[in-house]
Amino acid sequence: MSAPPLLKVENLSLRFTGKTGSLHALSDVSFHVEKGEILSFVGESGCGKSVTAMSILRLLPRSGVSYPTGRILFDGADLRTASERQMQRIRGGRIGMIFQDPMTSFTPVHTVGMQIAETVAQHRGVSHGQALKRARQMLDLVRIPDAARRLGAYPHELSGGMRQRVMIAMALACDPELLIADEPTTALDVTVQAEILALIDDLRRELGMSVILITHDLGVVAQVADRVMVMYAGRIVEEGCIEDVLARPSHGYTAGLLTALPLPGPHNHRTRLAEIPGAVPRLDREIDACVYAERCAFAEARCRSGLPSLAPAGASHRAACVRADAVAAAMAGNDIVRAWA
C-alpha cells in the first residue's frame, strides 16, 4: 500500500471581493504532492500560481477573500480549519517559503544571521546563540564562502544569488518537510538560476523534503521538475510527469507556452520567439467553456460550448481540453517539443 501524499488540495476555489464585484481566482483546484518530489506550477502571471501557494499558507488577508469550496490536507491535517496558532507553527516550521523577490522579503535594517536565527529561535524555542550557530550551518549547507563572516551581512551588501541563498537557507532553517519556492530565480541570470536550481533540486535529495516550484519558463521545470500542473486563468489545464507533458503536450495553452521557449543549446536557429495572441479572459464573471478557447490555435465551435475536465491523456498524464488528440499530434514534430523532450 502507497504511502498518503504529504499535501493534497482538493476543490479549491477562491474569490475575491470588493466593490466592484468578485474576481474568481481559482476554480475547482486539486493537486497532491508526494513525500520528496518536485512538482512545479507553470503558468503566466495571474494564472493563479502564487495565490494558491499563498492559500496554502494562509497568507492571504482575511477580509475580501472566501473559498467557496476546498480542503488542504497537509499530512492529513485541513490547513483550511487549523488555528491561527496551529498555523503559526507550520508556517516556517513544518512549511517554508522562498519568495518571489529576496531584497523586499528581508528586514533591511537586521543582518541576514539575525534574521535567519530570529526564524529559529521562534520556531525551535532555543536560545540566541544556538539560533545563530544553527544560521551559520544553514549558510554552510547552501554553499555561501566564508559564512561566519557573512552572518553579519545585510541584505544590501549581498548580490541577488547570494541574497536567494540566504533566503533558501532562512526558508530551511527549521527542517520543513514541504518547501515552497515562488519564483525562485526571477531577476538572476542564467548562470545564477542554474546554480539556484541545481541547489534546491540537491537540498530536496539532501534532506528529503518535497517542493512546489512556481515559475512561468517550462525550461526551468525541464531542469528539475518530477511533475508539472500547467494553470490558466485560475483552473488547472493540464497535469502529468514532466516527461509525458514535454513529450506529448496536450493542451493548447501548454503548446503555446512551450513554443513560446528558445531551443535549448549553442545551435539555436530560431531568430523569433513564437507569441502566445490575445489577452488571458476576464475572471469577474463564470467561464463555462474553455477558458483557453479564445487564444487558442486549435479551437472549434465545441470548445466554446461547454467546460471541459481534466481526462487521461497517457499513463501519468491528464489534460482539460477536447482536442488532446489533435494537439499532441500537431506538436509530435515540433523542433521545440524534440529538443525538450
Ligand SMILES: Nc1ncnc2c1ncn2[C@@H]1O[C@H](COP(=O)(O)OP(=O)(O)OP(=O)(O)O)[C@@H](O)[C@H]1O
Contents of the next structure:
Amino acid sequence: MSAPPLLKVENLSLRFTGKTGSLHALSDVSFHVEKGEILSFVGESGCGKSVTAMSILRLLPRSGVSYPTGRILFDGADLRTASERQMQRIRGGRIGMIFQDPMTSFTPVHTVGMQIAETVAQHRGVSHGQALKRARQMLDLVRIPDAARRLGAYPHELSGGMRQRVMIAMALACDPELLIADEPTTALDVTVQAEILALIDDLRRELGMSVILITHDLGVVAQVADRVMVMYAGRIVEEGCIEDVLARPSHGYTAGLLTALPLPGPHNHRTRLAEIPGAVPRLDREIDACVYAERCAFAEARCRSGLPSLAPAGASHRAACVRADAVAAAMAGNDIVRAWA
Amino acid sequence: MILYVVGRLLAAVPTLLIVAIFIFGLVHIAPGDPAILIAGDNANPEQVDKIRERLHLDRSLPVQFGIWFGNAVTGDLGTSVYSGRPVTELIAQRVEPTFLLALYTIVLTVIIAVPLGTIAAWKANGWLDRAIMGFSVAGFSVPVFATSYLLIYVFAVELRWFPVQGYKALSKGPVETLVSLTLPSIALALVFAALIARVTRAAVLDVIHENFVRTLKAKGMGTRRILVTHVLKTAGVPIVTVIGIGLAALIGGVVVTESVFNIPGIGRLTVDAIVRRDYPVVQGIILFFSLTLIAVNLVVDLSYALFDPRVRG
Ligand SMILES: Nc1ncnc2c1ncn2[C@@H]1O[C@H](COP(=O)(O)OP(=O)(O)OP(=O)(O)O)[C@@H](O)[C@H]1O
Ligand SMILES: [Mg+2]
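Show the form predicted together with this ligand, please, the one above being the form predicted alone.
Now the complete complex, all chains and molecules, led by this one.
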C-alpha cells in the first residue's frame, strides 16, 4: 500500500450564479496530489485552473458561488466543510499559494520583510524579531543576494523576478506541505521564467513538499512536472504522469496543445496556446457531449452524442476521449511525442 | 525625504504671498473710500481723516502694501477700529477654544468616520453599507445649527449631561473644557464625518479588490488585520487629503457653532468684527485662517510620505 495522497479532490463541481444566469465553471473534477510531487494543471484561459486552486483554499467570494457536488480532502479532512478558523490556519500555514503577477500581489506600502514576517508571526505566534529572522532565512533560501538589506525594500524597488522570489519565500515561510503556484512565471521574461521554475523544482526537493503548478505552457510542464492534468471548459480531459501523457497523448485537446507548441530552439519563444481554431463552448448549461468536439480534429459523430468519461489510457494515465487510440496513433510522429516515447 | 520636505515648504511661499495680496486688497476692492467704509455711516470727517492717516491710506498702494506686509510679518496686524486693541492680541485670546474645538472635532470624526467607511466598503451594497451611507447623506444635508439645537435639547436640556452653552478655559481644568466642548464638537463632527466616511468607503473600495488583498487572505491573515494594516494604509493618501480639505470646510462650521454654543473663539470674533465693520480684525482673522490652512496642507503633504513609500522618491 502506498501512502494516502496529501490532497484528494473528488467530483468537484462549481457554479457561478449571477443575475445573468449561471456558469458551470467546474464539472466533476477529481484528482489527487501525492506527497512530494509536482502536479501541473494546463489548459487555455478560462478553463478553470485558477478556480480549482482558489477552491482548495476557499478564496472565492461566498456569494454567487455554489458547489453542487464535491469534496476536497487535505490530509484526510474535508476543506469544503472546515470552519473559517481552520481554513485560516491552513492558508499560508500548511498550504502556501503564489500568484501570477508579483507586482500587484504585495501590499505596496509595506516592506517585503514585514510582509514575510507577518505571515510567520500569524502562524507561529513568534516575536517580531524572530519572525524577521525567519524572513531573512527565507530570502536566503530563495537565493536572493544581500537578504538582510532586501528585507527593508518595498515591492516597487525590486525587479519582477526578484519579487516572485520574495513571493515564493513568503509562501514557504511556514513550511507548507503543499504549494499552489498559479502561473508563477507568466508575467516574467523568458530567462527569469526558467530560473523561477528551477527554483520551485529545487525547493520542493529540498523541503519535500508537494506542488500544484498552474500554467498555460506545456513546455513548462515538460520541464518540471511529475504529473499533468489537462483541463478544458471546466473538465479534466486527460490526466497522468508526464512521461505517459507526452509519449502517448490520448485526447484531441492535448494533441491540439502539443501541435500548437513551438519547438524548443534558440528563436522559438513560447507563446500562449491560443492557436487552436474555434472557441471554447459556452458554460451556461450542462453539456452532454465531448466539450472539445466542436474544435477537435479527430471528432466523429459519436463525440457529439454523449459525454465521454475518464477512462484508462495507460498504466497511470486517463483520458476522456472515445478516439484516444486514434489520437495517440496520429501524434506518434510529433517531435515532442517522439522525444518522450 | 528631506528634499521632499524642503520642496513642500518652498511650495508654500507663493501661496502665502498670494494670500497676503488678497487680504490687503480686500479693503481696497470694495467700492468707495476705504476710510469711510471702515469708519462707518455715522462717523464725522475728523474720524475719517484719522483712520485714513492711521492706515496710511493717503500713500500709494504699493507703499501701503509694503508697510502692511512688513508689519504683518513682524506680527503687527494693526489695531481694532472698535476696541483700539491690537488685532494680534484679540486673535491670540480667542485661539484656545477654536483650536480645541477643531481638534476635538477631527478626533471624533476620524474615530467615527474611518471605521464606518471601512466597514461600508467591506460590506459594499449590503444593508450595513446602505445604513452607513444613509446616515452619511443625512449628516451632510442637515445644517449644523439644526443638529446643534437638537443636541442641546436632548443632551443639555432634557438629560442634563452637558452644559447648554459656554466654554470653560483649559486653565480651569481639562475635563471641564472637554465637557464644555463635547456637544459643539459632536455637532460639527456629524457633518464632517459624513464626508470622511464617504471618502474612506470609496478609497477602501478602490483598494479592496486589488490582488494583494487576495495574497493576504491566502497567507491566512484575519479580516481585521487585512483591513486595518494593509487596506487602510494603502488607501490613506486620499483619506488624509480629504480630512485636510474638510478642515477648510470646518472653518465655516466653527463660526456657526461658536455662535450657537456661545463659545468665545475666533468664530465669534469673526461675526462680531464683520458686524462692526472692524476691517483690521477681519483682515487679521482671514490671514490667521489662511496660515492655518497652509500649515494643514503642509502636514497633509508630509503625511503622504508617511503612508506611501513611493512618494518619498
Ligand atoms: N468570480 C468569478 N465570477 C464569475 N465567474 C468567474 C469568476 N472567476 C472566474 N470565473 C469564470 O470561471 C471560468 C474559469 O476561470 P479561471 O480563472 O479558473 O480560468 P483559468 O483557467 O485560470 O484561466 P487563465 O489561464 O486565464 O488564468 C472562466 O469562465 C471565468 O470567466
Ligand atoms: Mg488563472
